[in-house]
Amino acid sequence: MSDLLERLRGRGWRMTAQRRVVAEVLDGEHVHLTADEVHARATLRLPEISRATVYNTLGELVSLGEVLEVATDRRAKRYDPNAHRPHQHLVCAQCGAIRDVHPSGNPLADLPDSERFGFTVSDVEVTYRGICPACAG
């Protein structure tokens, strides 16, 4: 069973066939699919699943904090099941491929007090951009 499925079962989330398929499609370490990509893969496993059910399920998973909604540039939102391990993203500026990265250090602590302007900083998002090997080819 996937990590996401285990977490959802642990929460007592009602596991319908449709919800299970969406969770299975999202399983993996570097998964960052759009809703349309989730729907396309889900229909291979469960042909009758509707686009609305996929969107609603993704919205529930985001609301539960089990999946992150990732927006990079002006591209479609992507869904990241790696919601419980702190990480940043590495994005290809050409094709939009996204990888989870775990840089050393603490980016939250790297912001000096003089640059906080009185804010109590609670979170940080860092996006690294570059060209992936396939595009650089």
Second form
Protein chains: 2
Amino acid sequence: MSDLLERLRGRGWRMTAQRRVVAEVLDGEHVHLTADEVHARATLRLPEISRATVYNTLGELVSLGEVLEVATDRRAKRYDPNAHRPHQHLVCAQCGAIRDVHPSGNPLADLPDSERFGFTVSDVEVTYRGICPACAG
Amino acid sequence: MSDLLERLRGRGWRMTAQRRVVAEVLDGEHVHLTADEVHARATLRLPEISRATVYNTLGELVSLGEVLEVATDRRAKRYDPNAHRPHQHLVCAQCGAIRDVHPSGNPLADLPDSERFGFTVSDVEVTYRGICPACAG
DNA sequence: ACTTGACTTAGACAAAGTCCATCGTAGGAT
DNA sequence: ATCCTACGATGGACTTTGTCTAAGTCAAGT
Ligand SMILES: [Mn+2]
Ligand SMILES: [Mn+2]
Ligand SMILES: [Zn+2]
Ligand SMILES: [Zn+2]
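Next, report the structure of the form predicted together with a further copy of the same chain; the form predicted on its own has already been given.
Next comes the full complex, and the chain you just saw is listed first.
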């Protein structure tokens, strides 16, 4: 994700300690943190960072297409740095664990023209729900 | 939806003016109202109905399987009386209009065993997004 | 009609997120 | 190296959506 910082600088981003820390917190695989979780982790490295700045920075990363917003539960949105490989989510209904999954085929193709009602359909969001091995015992 | 009231009575529901009004508001096709929209419409018929009662009644209808909760945007949940015919949703990214759609095939089948990671997958929620004819001009 | 437990109510509370006035600083200009 | 200033950060008020509780009300069985 260090190349992310380069890309952002290239887009005219002013590089601040706060933005760097938020980007660092979002580094990794299967990362799906809420804004407040990002804030908590960022605070460990930069104690004075504010909630508003975390929200602002996450919003900018989403606008730039570098981070995805996912709404797997009906609680807080989660922020997903895995934005460059299309994928869906598999969520444990009990403990909330989230896995990236890659279904076969293109889910968009499952919607026939006769069911599009003149819409220009550009995107589909799929969330699978079930019980994870740990919760199944 | 008048048969709904009968079914609920059969399940031991005490029939109150508030519950009747909420059920009436939810009658129809392609109805996807937020709790506060239900409350606003219920208030026209029964001015003293409280927000808490609307939330309670909607929650009960969901528990009974008579109404579905859908989370198409990241704002308020919407309540969908079309609970007996499985379907998905097509949402206009601009104006928020929601249509029921019926994709071909079973979306659950698109997730191969190799992508289930030991989960017992029981459910899938699909939201298609695009631009509706009215917004496309 | 009486009784009673289920139902409703208003308002306090909470979680998630937005907005704003003000302060601070990254990075270009000198 | 220092200065400038527009962009970014901050804390706190505010909004939206939803939950909870204590007290009052009423549907329905007797
Ligand atoms: Mn993901
Ligand atoms: Mn529907
Ligand atoms: Zn689990
Ligand atoms: Zn539209």
